[in-house]
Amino acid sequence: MVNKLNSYDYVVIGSGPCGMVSGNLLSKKGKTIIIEEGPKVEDRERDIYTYKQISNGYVGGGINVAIGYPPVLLSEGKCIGGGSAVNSSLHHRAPTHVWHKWRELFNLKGFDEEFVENSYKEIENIFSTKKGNIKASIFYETAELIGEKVTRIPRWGNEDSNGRLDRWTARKIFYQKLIDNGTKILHLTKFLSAERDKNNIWNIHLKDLQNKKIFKIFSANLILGMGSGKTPIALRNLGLKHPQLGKFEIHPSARVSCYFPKAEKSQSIVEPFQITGHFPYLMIGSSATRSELSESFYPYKNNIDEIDFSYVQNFYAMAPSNKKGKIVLKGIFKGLKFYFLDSRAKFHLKEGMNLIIKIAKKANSPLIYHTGMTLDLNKNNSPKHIDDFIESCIKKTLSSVHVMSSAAIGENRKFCPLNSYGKIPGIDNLLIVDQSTLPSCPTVNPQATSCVISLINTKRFLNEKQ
């Protein structure tokens, strides 16, 4: 116990899921705080998505672009609760093979089969993790009738007969219960550095965004889970060096919508299925169905009222990539992303949005668009019109709403800022929990696996303090 006005036994920088697997462990072992910047946000089914949750909940408002040609809009949590709070609660395990390319290729020690296996049963059982009974809509009907892999993916929560979810962030599982046991929860609170003392105590500088205060407590451990954007450049400040700190990978999205008039309304804000049968290349997916979204997304507005949004469905196309951009750690332009579209993840997001038009045509769709263009499938579009229609797709809309590995975990020093630990060997009092951490790109949603590698490396993390 550290002995200090202030003091506490666990500072936790960052409440997403990660944070709250993590700070739920260390409250149980000693006293704790959990500090985020972000402030608290409905969380329910019916929030997500809302321009209300997006300007209060995400890193810029939901403005937060890396440069590049063409930009990617990337998409990160700041409230309580992190990422779940703000996404579509969709639950995938990282691929066996994945795991294997991690052990071989990063050296990652102490994540063996059965240890992961186990881990994820154990974030499973923590979030209600469970496949649904929901309906899938025209779009997916389809894609199974023209022969396509369509597959039903497990969410965090329970799923009523309508279809509605019960959605189980980390602030409706973590929340109440860390504040019962006398855990600390600051929000609207800002990290501004840390520094370790002569008696290796951290002294941890803070900021009251309302009060626009700085203070400081102090900390025997400190635990970072700022998330991809801001980890690295807490780690940098903290004094580690390493080239491939701060270089993040993302999974480089573009997405469409799709008009279908004449069919049955979605049953879901954010339709749980997916085409898998090009995995690991492409995936194609459901975005969120809003018709306040769907309307803003139509670039002819002076004819909106020919469209009814509400028979709208928005979709996107996925391909995972092992290319890397870059977070500027330091000087006047620290915290600027940068990332630059490869040639193979654009081949496959060509692939994906041509299956997209190809489904939505055969499902009857008569109007397929995005924010630069339209596309009337009643007309036969030359193969032309219909790449030019990809081409300004992929230039107006690549985003990604997962950013991850900018902190890599794993022996290999070539490739890991970080060991398999989630620490700076040397550093016994400093550990790393978010999806940083990641050794590369999953292929897949990392929400879970991330919280698997948190969980795995806090229980290790509180076995070494024993």
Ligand SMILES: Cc1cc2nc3c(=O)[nH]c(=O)nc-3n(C[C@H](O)[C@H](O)[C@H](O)COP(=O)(O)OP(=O)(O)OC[C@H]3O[C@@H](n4cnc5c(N)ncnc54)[C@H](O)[C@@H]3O)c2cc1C
Contents of the next structure:
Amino acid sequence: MVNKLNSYDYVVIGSGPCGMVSGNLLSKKGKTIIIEEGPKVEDRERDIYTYKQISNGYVGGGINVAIGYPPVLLSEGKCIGGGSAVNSSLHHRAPTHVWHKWRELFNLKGFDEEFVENSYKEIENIFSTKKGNIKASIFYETAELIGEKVTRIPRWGNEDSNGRLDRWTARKIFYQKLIDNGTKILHLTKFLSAERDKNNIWNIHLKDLQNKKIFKIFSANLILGMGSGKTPIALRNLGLKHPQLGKFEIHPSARVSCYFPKAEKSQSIVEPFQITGHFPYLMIGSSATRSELSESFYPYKNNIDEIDFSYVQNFYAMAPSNKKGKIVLKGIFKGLKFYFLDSRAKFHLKEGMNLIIKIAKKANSPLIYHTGMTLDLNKNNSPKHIDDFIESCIKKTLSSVHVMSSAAIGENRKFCPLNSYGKIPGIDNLLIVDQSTLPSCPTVNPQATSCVISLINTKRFLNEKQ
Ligand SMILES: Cc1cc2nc3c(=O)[nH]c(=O)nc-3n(C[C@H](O)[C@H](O)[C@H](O)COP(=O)(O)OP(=O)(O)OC[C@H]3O[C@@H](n4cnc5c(N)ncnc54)[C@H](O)[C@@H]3O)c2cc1C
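Given the form predicted on its own above, produce the structure of the same protein in the form predicted together with this ligand.
Whole complex next, starting from this chain.
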């Protein structure tokens, strides 16, 4: 136990769901502080995917692009609660074949099936994970009618009788609880660097972003939960060199808007349904449905008054891929990301777009569009026109809200910069807990799986200290 004012047992950098899950456990064992670069943002269902939340609570104010052909728009949270404060709250467990691959290919140790199963249960309980009763919109009803498999996805929080979600984010679950147990949480405070002194104590350099002051704190242990975009840069600064460090994976996605002027409006901002019959190659789901977003995606300004954007629904096709992008880890271009879409993922995205168009057409949508082009199926139905529409859709809307695996864990030294326990061998008082540690793309939404790894490795870290 450390007693000095600016000295801690555990310093956690990053207040995303993984940092908070870890910080919560650590705070029961010693003096803990959590450092967060971003601000506090509102995180109720009505706050998500608003311009205010995107500009205040996302990395780059929402402008975070991986350079490539086509460029990819990445979304990452930068606020108290990290991505959990801004995301769609859709819960998945990584399938057992993915965990099997991680054990076989990455030689992941200490994540036995039963242990993982129990840890998912613990995370599901912490995040109040439930399947709701909300009614599916015309798109998913029609998808089922034409024989597609539609799955209701559990969400984090409680749905009321009108289908509104009381979201359980890392901020909602942990923030007040941690403050009450004496843990400090500093937001708008940026981690700059750290080094160990001769007593093996971390000297940690931070910047107060409001007062623009740099200051130092000390800690027996340093825990990094900065997310997959930032943690590999910090690890490189700490001296870790590994050819796979900073090589990240994403879930390439393309988005399209469908107008259903005669249908009942969807009940939620993000509908908790997915078309899962083509899994793990392709998933189709809802992206945020908000009038102002749907209007901003419409490519023309002249006939805008003819469309009631509150009847537009937005959908994505997502094609999990093991293609690696690259984060520049040092030098003047530090932080730049590069990503080139592979031909397999592109093939699946095209299949996904074709399927969305087929369903929307069957559901009598008179207009489908993306930021570059519209598709009026009553006027021009030719396969060539549809093909051009899909091709330009992928170019204009390629994006991902899942950045991962940039500091993979496992015992296979060729593929894994970190060992299975989220550590650099030889440094006992440094632990990595965020989504960078996923060995590879989990093929489903990743938050719960990243939290399971954080939970297991933080418990192990604490056990080793006893
Ligand atoms: C729009 C969106 C929708 C999503 N939808 C879903 C979904 O429905 N289901 C799902 O499973 N997943 C979803 N995700 C992904 C999910 O949010 C992530 O899996 C999760 O947030 C990863 O947690 P993390 O703790 O690893 O990192 P993050 O949540 O990224 O948290 C890292 C934190 O570290 C902070 N940080 C970084 N650098 C520093 C520094 N130098 N100093 C101090 N602090 C720093 C960041 O500001 C950030 O708050 C979505 C993500 C987004 C952006």
